[in-house]
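Let's start with one chain on its own, the form predicted on its own, as C-alpha cells.
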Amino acid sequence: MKLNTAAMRYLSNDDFRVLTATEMGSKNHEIVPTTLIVQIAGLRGGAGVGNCISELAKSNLIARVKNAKYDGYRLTYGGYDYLAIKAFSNRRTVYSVGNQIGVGKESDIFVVANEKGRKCVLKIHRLGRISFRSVKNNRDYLRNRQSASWMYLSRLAAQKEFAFMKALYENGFPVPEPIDYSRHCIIMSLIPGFPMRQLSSHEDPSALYSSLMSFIVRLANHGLIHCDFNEFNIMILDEPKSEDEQFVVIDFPQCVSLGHVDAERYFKRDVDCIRRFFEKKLGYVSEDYPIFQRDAKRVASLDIDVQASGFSKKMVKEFEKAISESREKGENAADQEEIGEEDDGDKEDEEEDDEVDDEGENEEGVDPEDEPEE
C-alpha cells in the first residue's frame, strides 16, 4: 500500500466520520458491519453515510471484503494512513506531505512541512505488508490473539518508538526531536545527513568508532538496549558539530530493556555490527569494544520511565513476542523462495491488502482528539 494522498482534499468531514467509525468498529468486528458504520458515525439520514461509502470505498480507504457473511467493510492501510494525517492536519503538525525518501522492511518514509514551512520526516509503520515476504503464510501467532492485527501492531511500533525517542531526546541523546504521533506514524526532525552504509571512507575513524560504542555503552548504562544498531540505522551529519557529535541514531521500536532476558545477546550484536561495518567499509579495525558484564552498568532508568509514561510493560512484551516470532518465520520463508518471485511484489502487496488486514483491525478506539471536526 503507497501513500497517496491526492483523495484528501476531496473528502468532506462526513466522510472523515465514516471513516473513523469503520475503524472504531474494527475494534470488534473483522468485518465492521455496514449497520454498525452507521450507527457510530451518527450522521443524521443514513442515506449520507451510504454515499460515504460508496466514496471511501473508491478511493480504496476501505474495501468490501470477499464472500463475507453479512455486508460489511474493513479499513484498509490507506484508510489508517489517511485518519493519521488528518489528525496531524488537525493539530497543525502536518500542513503537505512531499517525497518520499526511504523505504524499509517495516516502514516509509516522507519529507512533510507545517504551516510555517518547517520540513520534518513522517515515518509510517507498515508491519506485515513488506515486511517479510511470504508472512501471510506464517501468522498463526495473530491468530492466537483474538484482536491482534498488522494495524494493530503498526500502532504499538509507532507508539514505542515515540516514547523511546521523545525519552532520549529529553535526556541529551543523539536522536531526531519527536514531534507527534498518531496510529502507526510519527513526525520527527528531518536530520541534514545521510545513513552510515554510505561511508565509504572517513578522516577519522578511530573518533567515529569511539564515538558509536560509547553510544551503546551510555544507552546500556541508561537501562536500554537498540537492538537493530548498524549503519543502517545511523545517520551521519553533514556538519558535525564535534567528535561526539557526528551522527544521529534513528529507529526505535525494536528497542528493549537493560533487563531483558536477551539483553546480553542483543548488545554484543550491535557491537558486532559495528565493528563489522567499519572492518568491512573503512578498513579499521579495533580490540577495544565494549562487553556487556564489564560496560553495562545501570546509572539510570529510562526503561521504566517509558513504561510509566505509558507505553505499559503488557504493550512491550506483546509487541517483542510479535516481532520476534514474525521475524524468524519471516527468515525461514524468505530462505525458502525463489528468486523469480521478485516480479510479483506488487501483486503480493495488493494479495495482502486483502487477506492480511482480514485477521482483525485496530485494537483499540479512536483517540478523541484524532476525530474529524464538526
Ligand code: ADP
The other form holds:
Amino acid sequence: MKLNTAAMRYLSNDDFRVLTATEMGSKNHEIVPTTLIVQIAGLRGGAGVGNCISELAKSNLIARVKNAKYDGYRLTYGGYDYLAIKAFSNRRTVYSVGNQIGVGKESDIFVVANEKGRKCVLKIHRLGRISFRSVKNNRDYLRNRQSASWMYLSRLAAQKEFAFMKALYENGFPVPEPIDYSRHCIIMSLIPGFPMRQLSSHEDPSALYSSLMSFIVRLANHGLIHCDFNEFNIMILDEPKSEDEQFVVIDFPQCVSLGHVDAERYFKRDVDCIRRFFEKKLGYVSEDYPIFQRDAKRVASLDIDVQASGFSKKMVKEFEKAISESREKGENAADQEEIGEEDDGDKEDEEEDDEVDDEGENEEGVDPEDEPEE
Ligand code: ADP
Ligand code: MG
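Next up, the form predicted together with the ligand in place of the form predicted on its own?
After this comes the whole thing, all chains and molecules, with the earlier chain placed first.
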C-alpha cells in the first residue's frame, strides 16, 4: 500500500479534529455514527463539520458506510497512517517520508528523515491485511472477533514490537534503535546493510553461524524466543564492526516468552532455520548447534520486564491468539499474488453487512517491484 502524504499538508485544524473524532469514535463503533463524530469533534455549526467530513472522505482518510443501521464513517488505513505520522511530525521524530523499501505480509517499510536529516525507518503494521483476506471462508472469525479489527491488531503489533526492541536495545542486543511509536507505526534506526537472504557466499561462515546461534541462546537466556529468526529478518551490516558484530536482528512482533507452552518447538525452529540457510546457501554444515533443554537456561527476564513496561500479559495473550489465527489461515494463501488482490478480499468481507461507499478509497496495488521475495 502506498502512503498518501499529499493529503497531509492540506488538512485544516478542523479537518484534523474531525479525523481525530472519528478515530476516538471507532474505539467503540466499527462504523462511527455521523452524529457521534459531530459530538466528539465539538465544533460549532453543523455545516462546518459536514465540510470537514466530505474533505476527509475525498482524501480517503475516512470512508462513508451506507446501508448499515445508521449512517456513519470508518477510519481508513490512510486515515490511521495520517494520524500516526502527524503525531511523529508533532514530536519531531519525522519530518519527511521517502521511499518504500519493503512490503511484507504484514507491514510496509519506508525510509523517513527528521529535521536534522537523520534517516530512519518507518514500519507500518498492517495486520488485518492477511487475516481479513484469508477469512473469506471463515465468516465467523470476523463476527466473533469484532474487537480484533485491523486497527486494533496492527496497533498491538507495533506496541509489542516497540516494547521488545526497546528492552533488547537497552540490554545490548544487536537490534535497531527504537525511536518512537504511535498507533500502528514505529520509527527505528535505519540499518546500513542488507537482508541475509542476499548472501550467496561469506568469507567465514563459521564465525557468522556461531554468532547467530549465540544470539538465539542469549535471547533465550533473557527469557525470549524470536520465532521468526530467518534470513529475511537478519540484516548483514555493510561494514561489520567485528566478527561478533556483523548483523542486526529485526522484526519482533511474533516473539514469545521462554515460558510459552511451545517454547521448545519455536526455539528449535529458529535454530533449524539458520542451519538450513547455511547448508543450502553457504554450503556450511555444523554439528554444533543449540539445544533447548541444554542451552535455553533463563538468567534474566526481559519477557517479564516488557510486560511490566505496559505490554500486559492480557495483551500478549490476545495478540498471540490473533496472530496465530491469522498466520494459520495466512499460511494457506499464496502470499505474493494475493497482496495485489487484497482490495477485493477486504471489500468482500466488509461489504457483507454494510455497503462501503469507498470508491477510490482502495489502496493502490502494490508495484511488482515492491513485492517482497519472502
Ligand atoms: P515484516 O514484518 O513485514 O517482515 P520487517 O520488519 O521484517 O517486516 O521488514 C521488512 C524488510 O524491510 C526487511 O527485510 C528489510 O529489508 C527492511 N527493513 C526493516 N527494518 C529495517 C531497518 N531498521 N533498517 C533497514 N532495513 C529495514
Ligand atoms: Mg520480516
